[in-house]
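In the block that follows, a single chain appears as structure tokens, in the form predicted on its own.
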Amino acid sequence: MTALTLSTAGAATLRADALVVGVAKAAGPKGGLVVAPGAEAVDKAFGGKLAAVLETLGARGAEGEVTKAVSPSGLKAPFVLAVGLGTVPAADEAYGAEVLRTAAGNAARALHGLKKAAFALPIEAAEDIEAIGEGALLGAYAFTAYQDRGPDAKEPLAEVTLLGAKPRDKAHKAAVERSLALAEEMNRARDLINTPPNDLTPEAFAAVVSAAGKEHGLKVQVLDEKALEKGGFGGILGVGVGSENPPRLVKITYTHAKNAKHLALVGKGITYDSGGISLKPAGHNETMKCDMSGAAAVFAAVVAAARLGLEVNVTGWLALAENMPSGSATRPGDVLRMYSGKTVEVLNTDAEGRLVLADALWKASEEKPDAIVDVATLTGAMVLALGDHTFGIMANDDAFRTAIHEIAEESGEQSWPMPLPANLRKTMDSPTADLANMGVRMGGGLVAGLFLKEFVGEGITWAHLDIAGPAYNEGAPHGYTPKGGTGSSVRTLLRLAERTAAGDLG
């Protein structure tokens, strides 16, 4: 893992192997290329003529250009690179966290192969340390533990300075250490979705949660197949039975003792998904290993909540299971007794992920905690109303909904609000069992979302997040997005949990 320092020293003056500085786009039709705060002494080192070096060599300060400059004698690196900011903020405002945020993940990405750069990027607040310093190790990331490397072989940036900063404040060092917790169970997360689905079971995936419960102090409890029979999980089981691997719920606690407020946070972890009986059609299985997101990310944030002491009781459910066909396979108009003793009618099982939550939803209600939040790679539909960037909200209290897309943006993650039409409830009624799997076609993020609000106990707050699109990049990278797996929804999760903690949600 990368490793993140403050540092009091001057940029000119600190041995590093690249200096990484901020260039932005002065405001108007003629503006020209003007040098962020923060790098005025590199500035200097250039005769007060780096804008005029960078634009010589295209730099032209829009956001995602890199642009690498060969220091002068004055420097102690041996090359400066630049990264754009976008537009220069007016004169009341200051560069955006996300703006940050993605230009240091640029910056880690065109880096990979050294050892240490420094950062001498804009700093007014704590925030800006935060946003920087989880943008150069989120884009620092790589997932290298399949692949043959050579003596060659680059390595991720190994070191990340950040000029400007106090490593005797308060705020400042706080803000170094969320950075760093965020972004290593992030980038274990990344690891989780990007691990082979030979190798990432069920079983394999709930090993993985048990040794960082020993790690962190977390109480963790696996209930395995008998388990899960033995109590009822027929949501759970009904997914897992088509295949040689079988499926587990997973529980991990954090308890702090000071807060009672109590956050429920429930994942899909279908560790591959083939679709069951209902087969995926060709071009569509290849990613399947990374329908376990939603599992990966309630993990991430409750592994970084204990790791931060949050004042907030966090408890995460993982949905473990592989959906696989076989002859002893769940099948298209079978009927499965869920935990919640409801019964539902099988009509798709490659609609298998809600019935995975269904279970483990109810069980989380059991404990009778302030909110519940869900999160899951649903549906195909969610992707095709919001794209591969954003992920859907759904909620049984509007409010809720709204301090969660709040909160999403203030994490610097793309989320959108959406409806649970009552109409479309009925859309899953059956003949044959208490509801249906599924519904119609038209608003079927829609139909996943209310097929889950029966699962949710009386009373409680309740949020599903549907990061299908976002969950995997299948292009290619970006800022600080690496191409595969990419952590999507774990920003809001601790932000949310915080917000708890702070006791801003009620």
Ligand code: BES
Second form
Amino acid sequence: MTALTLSTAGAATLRADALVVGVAKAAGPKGGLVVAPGAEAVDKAFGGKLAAVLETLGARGAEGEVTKAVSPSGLKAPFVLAVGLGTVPAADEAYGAEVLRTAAGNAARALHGLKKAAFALPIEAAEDIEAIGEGALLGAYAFTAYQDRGPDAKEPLAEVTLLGAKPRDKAHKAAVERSLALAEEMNRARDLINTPPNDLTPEAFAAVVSAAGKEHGLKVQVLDEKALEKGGFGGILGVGVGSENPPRLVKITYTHAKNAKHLALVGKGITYDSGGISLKPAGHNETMKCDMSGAAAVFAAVVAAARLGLEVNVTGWLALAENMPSGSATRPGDVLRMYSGKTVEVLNTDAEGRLVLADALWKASEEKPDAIVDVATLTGAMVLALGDHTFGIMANDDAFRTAIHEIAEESGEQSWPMPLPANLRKTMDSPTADLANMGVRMGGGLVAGLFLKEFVGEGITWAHLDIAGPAYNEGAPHGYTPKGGTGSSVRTLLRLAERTAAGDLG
Ligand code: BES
Ligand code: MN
Ligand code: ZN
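Cool, the form predicted on its own is there; where's the form predicted in complex with this ligand?
Following is the full complex, with the preceding chain placed first.
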């Protein structure tokens, strides 16, 4: 992992392979390029002409833009990398956290292959350090475990130093700690998502969680297929029964010594979703190793909360199974008896996520937590509705749904509140069982949410995040988001844990 440090050293004298500065577009019709605060010493080394030089090289200050300029003799770093910050904020406003996070991510990606970079970006408050740190560490991420790394292979930035921050300042130090805990756990979630499904079986995933539990002093309990059978987890078993790799239900618990609030997080962990007997057509299953992104996010959030010692109890439930077709697989038409006791007619074995989540939600409900949030790559319908950068939020409590939407926004994650229209529930009525695992196609993401709602314990505040769109980036990398697993929702979950600890959420 990339190291993150703070330094009071001058931008001119610090030894680094590159110096990162921010540039922005002046407000108003004339525009013009402006060097952002934090890079005064760099500008001075350019004789006050840094903006002019960069403008000649094509810089306009747009977000996403990166421009390189060779350093003059007064700077130790051989070159300057200017990242666009968009339009200069109004006099009484500062650059937004997400602007800084994205710019830092673009810088880290542009500097891939170098060892050490110094960032001279605008820092007004500790939150800016957090955003820049997060963006740099997330942007430096690369998944190379399965590639032959020859001697010429480029590695991610080894060290990022933030200038203009105070290493001895308590708030600044805490900001670094938080960005490290968050980004490292998010990058670990990305690794899990990117690991091919022949290696990341439910059993292997459970072993990773157990090892992390040991490392951080967290209690981890794993229910294997025998224990699941004994416990009557018909949903998880029904999904996993077609695979050679048996399912697991993993519980990871972080408890704070103080008698704090209890947040339960439930993650969909389908290590591979072939669709089962209702097999997905070619073109729809190449990326389905990403179907455990919800479980990876929950795992990351619990560990990050523990590393930061948050004053809250967080329980993570990872419902792990592989959805495969075989002679032993669940058939469309089979009826499963779920952990809650309800029976479900499986009309489509590709609607498997709701089956494993139903059991985990009911299990989580037994502990009567103050709130439950589940995270899942649940429906293609949500991708159609919101695209591939935005997750949908459904809940049995309007205030809770609104709170999560706001928390996501504050964390730099795009989300949108979605309804759970009661009229759609009856489309899951089954002539044979208590309900079917499928209803109407239109509004399929909401139908799935309504299914989950049936398995949340009476009186428990619950929200469901459908991250099918943003969990896995099939397009080009952008900002701090790489190709492949993104770590979607981890930032929202961690902030939710922090807000729960602070008692902000009722
Ligand atoms: N894992 C998929 C949903 C998905 C789609 C995730 C695209 C990521 C990207 C889920 O298990 C699924 O197959 N859902 C079906 C449900 C349908 C059969 C009711 C879907 O959305 O088509
Ligand atoms: Mn499926
Ligand atoms: Zn799935």
